[in-house]
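Only one chain is given next, in structure tokens, and it is the form predicted alone.
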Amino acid sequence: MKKSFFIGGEWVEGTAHAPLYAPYSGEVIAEIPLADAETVNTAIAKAEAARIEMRQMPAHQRGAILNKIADIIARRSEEAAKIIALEAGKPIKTARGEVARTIQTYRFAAEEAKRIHGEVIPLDAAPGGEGRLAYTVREPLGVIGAITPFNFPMNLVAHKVGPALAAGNTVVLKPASQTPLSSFFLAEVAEEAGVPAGALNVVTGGGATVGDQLVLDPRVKAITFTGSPAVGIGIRNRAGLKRVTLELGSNSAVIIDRDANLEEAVARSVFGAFAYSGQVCISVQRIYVVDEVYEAFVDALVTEAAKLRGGDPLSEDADYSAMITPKETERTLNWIHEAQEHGAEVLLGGQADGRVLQPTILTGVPAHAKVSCQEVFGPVVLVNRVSSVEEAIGYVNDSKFGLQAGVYTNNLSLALKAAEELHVGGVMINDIPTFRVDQMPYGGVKESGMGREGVKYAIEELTEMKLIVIKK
């Protein structure tokens, strides 16, 4: 199946192709196109094109056809999970719960396009400015660059291209290689949607060819960019005046308390370990556990996570599948046998069946071994033993990076303790960091990234101010 760019309403074939593998099988599933300067640069210009009349859309309309966008979805949601399915290689029930996620996104940015709006400033409270009326306004910046993950392929790009095209922007989205599919399924959506030609343009190719030039690109005038800490520092450095939203790594961790529900934390803790076999920006990573209930949370959690089941995504008795590639795979097993080798003891897991990697369990992890303080994106988990919340609290802040964490305690005291001093984006308490609704602010600090998601906060970040003042 050889699929062709999306560029100005129209399908454009490529001069170039590369095959695409499916994750679980290995099979060839697509040929991609692969986009030269010149692909990129005529992508480019026809989204510049098209940015008066975005601009120019009343909020209703653009409105209308994000809710149409989500309808189409809802139609066609079983073609979209098995997309997902099978490129991602993510679990078919995992997938479906993304496809509904995906809608979801598309109608929180049909509601918010009808709520932006900016506010009157009372110029009278400083001497000289009497008998003037001032309000602001917020306008769209104009051409958006997205640059996506292969982690959520619908979701995630849904949190770049709603938001934008709900503030009248129009959009470059060059999604993650090993998920093109999703990106051509949305613009196949978008174009019966009736997103006008050149609001939304898929252009398929290297990240040193069709992210450099949309970074570079004076014509562009944000990016948002999920994907590694490396790849998106070298963005900010390099974006120059650009608006730049980044959600980059993290290594996330929740906290276990001596009065925590250890059923509930157990049972949540499993799902946010191995959910896609790990490759969750949330995912927990790490996991303190207060003395009192170490060997009974440890022994509870190995239980459950022993009852999950790995096959083919496309199999409705799968849990978790295969990594996306079989050099993650492989680079994820290395991590924990370096671990091993520092001293950690796997309780479960540890090794590949096949293509797929075992949920892994790990104990007794120092906190300078890759699985402690570099992010995995794998299905492994460890588990460490603490005295108090407090030094847990320590543990998770030891980290060059701060997503999301989560506290499991039933004092309010130490809760609101944790709260504050936890140094991360989000602070889940009685759940974990891998809690996410699509419209929370979510985003993190340190080389977890800048700006902030969630359709409202994401339209913050792609428009920008104006005021007006008048002389009565």
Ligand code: NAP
Given for the second form:
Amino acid sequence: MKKSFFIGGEWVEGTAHAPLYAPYSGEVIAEIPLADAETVNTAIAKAEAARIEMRQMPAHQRGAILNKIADIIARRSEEAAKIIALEAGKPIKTARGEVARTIQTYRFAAEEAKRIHGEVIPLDAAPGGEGRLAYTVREPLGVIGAITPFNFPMNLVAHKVGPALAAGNTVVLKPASQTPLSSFFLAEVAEEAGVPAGALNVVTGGGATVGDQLVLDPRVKAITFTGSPAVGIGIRNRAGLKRVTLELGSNSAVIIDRDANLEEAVARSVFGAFAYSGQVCISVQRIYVVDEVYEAFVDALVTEAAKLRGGDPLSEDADYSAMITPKETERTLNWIHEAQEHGAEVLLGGQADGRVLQPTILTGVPAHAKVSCQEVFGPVVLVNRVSSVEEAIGYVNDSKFGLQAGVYTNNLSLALKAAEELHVGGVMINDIPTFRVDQMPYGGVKESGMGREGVKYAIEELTEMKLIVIKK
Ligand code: NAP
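Rather than the form predicted alone that you just supplied, could I have the structure of the form predicted together with the named molecule?
Full complex below, order starting with the chain above.
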């Protein structure tokens, strides 16, 4: 019940603890240690001390360790899914999907560990460059501070720890206060997999204290952060010259053209809007449907979404469950009410059963309502009528965010136009913005962040290029 920090390869007891509550039942499920400044300092010192060992470890060995991590998680996969379901309130079916993806992420990291390389530069292309051999290598940065959110407590940690270790770095991981158990689980796995002592350290405690210390300590060479735009922007402002990767939020949109495969678009939109109660950075929040198919799309969307079942995340029947905290349920309800005050109509949901907010579909939402222009991060989707894909592109771009966007169309010219004009990190043609597999480059523009994850791309963020020139 009482958990410990994982520092320098050892389980270290904390002096102060905070209760961890399950989002659905409200029961205390663990006592989580709260790190003070000295504890964070020790974790950074241990990571710093392990830096040389990791840097010198051959690529095949780093790959083997990462594969071992994947093997152990695969062996303990049901236990892992239950941890996620319990601490994050994620339906067990969805949690199993996250575990499967986590295993893949570590496998990709194992593979990428073996292909980190530079290039030969033809210096003689410049007058005065003759007679020299030049090549680049990619070197690990050293200690990486990884700060992660609650919504994918295993796979988003894997997207930081996997690439960091693959590149020969060491890590101090600060998981979200609501979902630390997944990271303690990872620490057990890492210990068994043979990760060197100090190469992975897990410290828990408040974001504003532990997180801030990682951001400000000069021994930490990079911060890789996934979370809300407000916190991400604050980190960037304080990080100075430290490398910073920010994976932030969005109000992602999908456009449905007149020739779209409606059945598929509806099924995918229901998944994209309501999986894990919309607490997904690329959740479908706005749907723009071309006039001719608007009625048919909305009717089918409401019919299909109404089939989803809420309940205990550990139940095999639950499609959705409690939001992460009662406060978040309250906030989302307030935003729905605000949209109604601006003339929006609720076609489905709009109410909470205790901590569980029903999947909610709105129409007639003006662009300035919070559920449209801010990140809802809840089970709410709005559907608006447009006259053309071109008009919809304008609405999608009229956002301070830009993570991913989707366009259902079989018109090649419109697909290419959308691909060109949508100002986002990734455009999905004939799919929802929620599509992600773990090796693809992933990240946003505008307030959705900077830098890219997806193992190979995260490795680029977490290594430094060095040039070597040899005069013959
Ligand atoms: P959050 O409140 O921003 O927290 C994220 C992490 O930052 C937590 O570990 C948090 O610690 C820590 N933190 C809080 N204040 C901090 C500070 N001042 N300095 C340093 N660290 C600090 O986000 P969340 O509610 O967990 O996650 C939801 C957000 O993440 C959404 O906006 C979502 O879109 C975004 N997200 C983005 C992606 C992506 O890949 N683009 C993926 C998933 C989620 P505590 O928990 O202790 O406060």
